[in-house]
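A single chain comes next, written as structure tokens; it is the form predicted alone.
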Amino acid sequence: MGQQKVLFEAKDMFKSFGVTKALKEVKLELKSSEVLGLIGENGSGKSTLASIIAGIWAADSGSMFLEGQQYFPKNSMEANYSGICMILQEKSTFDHLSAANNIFIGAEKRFVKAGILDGRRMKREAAKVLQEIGASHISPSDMIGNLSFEDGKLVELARAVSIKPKILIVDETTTALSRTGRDILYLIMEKMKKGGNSVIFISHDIDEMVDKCDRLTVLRDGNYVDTLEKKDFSTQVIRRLMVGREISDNYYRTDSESCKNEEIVLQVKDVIAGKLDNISFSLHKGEILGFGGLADCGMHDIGRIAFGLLSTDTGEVKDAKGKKIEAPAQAMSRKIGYIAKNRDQEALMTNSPILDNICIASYDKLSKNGCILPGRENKFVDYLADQLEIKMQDSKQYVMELSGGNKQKVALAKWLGFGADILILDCPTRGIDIGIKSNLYNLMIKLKKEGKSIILISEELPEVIGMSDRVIILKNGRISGEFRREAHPTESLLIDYMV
């Protein structure tokens, strides 16, 4: 590693958003043929630094060097031309365009002859790239809006590969991918290293970082903390550097008994819809009911069905009184809240202030004689933001400016303020650091003790096992197994029912 040349360097990077100082004198050195991990809690500055390198934002001050030359991209397109490409955590494709158009967006001139775009040639080239990364199941003609969230991310990967970057920045992308999708990404990262290029890899999964990275740069509260060599990697050391204190390995519930309350608050019976095939289950008062499986098993449709977002072909969803739930308005009238996996697209209004996002479900509660006083809104939001420790300038700050973990806190604050008795949480810790994960799990335990019920949908088996009273495993749209907490199901056992 010591013989490698420095491919990229950032020095004294400063960036502020209003009164929030996102970066304070941060530095980063990336060598050729390496995967450099960039790690830290939500709000530590990781994505801000990555976005500056990728030309999405401009730094307030500081300097960057690419292969020894000063580097100041005016936008992401210019960064691409320089050989730097970034794959974001959230969706960054266009639903109304095909996979081929998304792969070559901004590079259409390659396929223009005599002023006419050769669409057939573009699709042929797109097919080659998709096959190259192992995603040939996606057709270049497929509209992005018709693809799953994961396949949309694979299209973004194909776009990055088509650019043939010197530096690929991967910002929390693995949280959106199944095991197969992650293997595709890991293979791309390995190919880049072998080709003399490099990767800046951002993830909250410390085990993943330890396994895949050659070095690790740690940020905390917008400050550079340290860079660790591979030989110095230690989970406990990394956690301590991230949060400034020791963090326990045990985030989950410590009790071993499942919920014994027989009162049913939600009933799903004989449902066929989306990818679900004849699904039936009951949710009990004070229960955390976990759902696990492979990415395409249909578990993400569980949340949509229970909230009335996805219509059933057959079967029904009923509340505690036996009344059907067929639309979100009906679900909300029964005090049900839902946070989708695709947070930015489905759970939040990212182009709106924090205040609007938190209050939107509670306007009936906040109104008096048909009017909502600003002071009443502000007090409501400030209380919830304080309870959930949302890091923000003020409630007028736009959600798009927040870190992933703080966005998730805003989504939770909306439903907690609303007073939801049933919470449907789809991948709630996706892109969230260990500190916020611990806080979220404690909140779930608190809500359970208060008699609230939770449907927990997760692609992380330790999370499902660690937090649930019961675990239901789905395979090909059907329930393949159900396990109670006191049976102490293991990951290997559940995987047997998934594949």
Second form
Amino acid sequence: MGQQKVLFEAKDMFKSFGVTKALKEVKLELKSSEVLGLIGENGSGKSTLASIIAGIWAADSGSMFLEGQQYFPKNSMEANYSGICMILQEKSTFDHLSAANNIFIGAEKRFVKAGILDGRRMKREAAKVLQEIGASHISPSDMIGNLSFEDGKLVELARAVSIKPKILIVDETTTALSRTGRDILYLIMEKMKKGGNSVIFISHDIDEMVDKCDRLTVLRDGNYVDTLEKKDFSTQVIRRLMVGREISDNYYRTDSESCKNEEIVLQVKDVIAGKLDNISFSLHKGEILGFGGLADCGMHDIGRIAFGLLSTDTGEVKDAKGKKIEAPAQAMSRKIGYIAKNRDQEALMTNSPILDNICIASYDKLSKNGCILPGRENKFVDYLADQLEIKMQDSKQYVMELSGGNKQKVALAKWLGFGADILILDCPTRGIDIGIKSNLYNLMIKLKKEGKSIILISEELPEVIGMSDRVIILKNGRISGEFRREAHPTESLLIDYMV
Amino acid sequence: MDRNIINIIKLLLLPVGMFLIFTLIAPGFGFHSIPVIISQSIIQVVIGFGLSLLMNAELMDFSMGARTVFAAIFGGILSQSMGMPGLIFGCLAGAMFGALLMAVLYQYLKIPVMVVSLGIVMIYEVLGAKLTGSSGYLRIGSDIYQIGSYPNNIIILILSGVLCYILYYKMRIGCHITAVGNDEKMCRNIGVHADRVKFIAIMLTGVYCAIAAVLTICYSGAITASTGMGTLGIIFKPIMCVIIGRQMRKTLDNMPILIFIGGLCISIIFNGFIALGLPDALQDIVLGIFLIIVMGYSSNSKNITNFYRRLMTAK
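What would the structure be for the form predicted in complex with its partner chain, given that what you showed me was the form predicted alone?
Next comes the full complex, this chain leading.
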């Protein structure tokens, strides 16, 4: 390690968004042939720093050096030309363009002769790149809109690889990928290292970081904390550096008894809808019912049908009194709340203030004679923001300016303020750091004790096992297994039922 | 047979079917009507080519009709002193100036294109009326309007379609326009200059307005200035051509052909209703209803598919 030359260096980086200081004197050193992990809680400044390096944003001050030369990209295209490429956390493909167009977007010049684009050559090259990364199942002619989210991410990977970057920045991409997709990404990272190039890897999964990274740079609240060498990696130390306090190893439930309450609060019977094929289950009062399976198994449709968002082809969803739930308004009238997996698009109004997002479901109780009372509104939001420790400037701040974890807290605050008795949480800890994760799990336990029921849909098996009273595994839209907490189901057992 | 040709044949079944229906029910409507149907669809299809570029970038422009009429008037005036070159130059200059004005206003004032376009409509209509004088009418010489008459208009249509195809599928700009329409923020993230792309898209509509202007003034050898937002009516048929075309994109990814098929359908409907003796006002009602049906289907196609799927499952 000591003999590796420094490929990239950032010094004294400052960046503010309004009054929020996202980066304060942050530094980063990346050596050649290494995977450098960038880790920290939500809002620690990882994505901001990565975006500055990738030319998406400009720093307020600070200096960057690439191979010893001053580096100051005006935009991401310039960063790409310099050999730095970033795969973003959010979806970054264009639905109405083909995979080939997406791979070479912004770099079509190489296929242009006398102003005319050679589409065939572009598709041939795209096929080569897709094959190179192990995604040959995607055709270069496929419209991205017709591909799955994961395949879209693989096309983004292909775009990055096609640039042949010296530095690849992977920002929280693995949460969107299945095991196969992750393996493809890891293989690319390995190839980059072997070729003398480097990777800046951002993930909230500490085990993944420990496994894949050579060094780890820890950020906290926009400050540089420390850089750890591989030999110093320890989950406990990393957590302490990230959060600034000790976090116990096991932040899941410690009890091993499942919910014994027989009172049914929600019943799904013989439902065929979306990807679901003849699904039946009951949710009991005070129960956390976990759903697991492969990304495409249909588990995300469970949340949608339970909230009335997805109409059933056959079968029905009923509340405790046997009344049908066929629309979100009906679900809300039975005190059901739903947080979709796709938080930014489906669970929040990111272009609106925190106040509006939290109050939107509760205007009935915040108004008098049809008029909304601002005092009551502010009190309501302040109380919930305090309860959930939402990091914000004030309730007028726009949700889009918040980190992923704080956005999730806003979505939760909306339903807690609404007084939901049944919460449907689809991938609630997706892209969330361990500090907030731990808070969220504690909140779920508290809600359970208060008699609230939770449907927990998650692609993280340890989370489903660790938090649920009962786990239902789906395979190809059907229930393939059901396990009670006291049976202590293991990950490998559940995987057997998933595949 | 090539799959694309099979798909084109499949799609042509729609206008062919409509044509056969009207042939059966409308007296005086038949194979002899085909040249009229095609001729009448040409201008709306050409405007549709330009409009589709903007619609692909998620922009909506109501000024293309006003710009076309103004360019035709300007070209007509120049043709009186410079002949055919004057007509072509005048149409091009008038249309490109309109596009430039709109692009600059959009770019620097950050006003939505739809709003800018309404402002341009008012300005251009008045300018057109001023240029034509008190008669509000301009005629060009018969030697000049031959350029846009049959069969030249068919050749112009084909060349416009080829240009549209090249812009869409054979140039970077087409790809970037689609990308900007898809997600502007993402474009910026990957280094595509969204503002520049939109500017170019608006300028390209100028080219199509110029072509449409030549065709418009040559269609009858004269042009009448329109005021009071009268030119807005010109844009509705091209909008429908594009919407119908977009609906069929899953079957064939070739926008110029799809817009042409859309234009044919609309032209058949109108000529069919005229043959049935439908008065002007009723024709407008039909246009309105047709627009609502097409837009309704376009916005709800997924729900309609789901409804049928559920119906079939229930059965």
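Under this definition, the rigid core comprises the largest set of C-alpha atoms superposing within 1.5 Å between the forms. Numbering follows the first chain given and starts at 1. Everything numeric here is computed off the predicted structure, so don't read it as measured data.
S.K.: Under a superposition restricted to the rigid core, does Thr217 display a Cα displacement of 2 angstroms or more between these two forms?
M.R.: Thr217: C-alpha displaced by less than 2 Å between these two forms.
S.K.: Honestly, after the rigid core fit, is Lys123 moving at least 2 Å at Cα between these two forms?
M.R.: Yes, its C-alpha moves 2 Å or more.
S.K.: Does superposing the core leave Ile358 with a CA shift of 2 Å or more between these two forms?
M.R.: After core superposition, the displacement of the Ile358 C-alpha between these two forms stays below 2 Å, so no.
S.K.: Quick one: CA shift at Ile84 between these two forms, core fit, Å?
M.R.: Comparing between these two forms after core fitting, Ile84 shifts 3.0 Å at its C-alpha.
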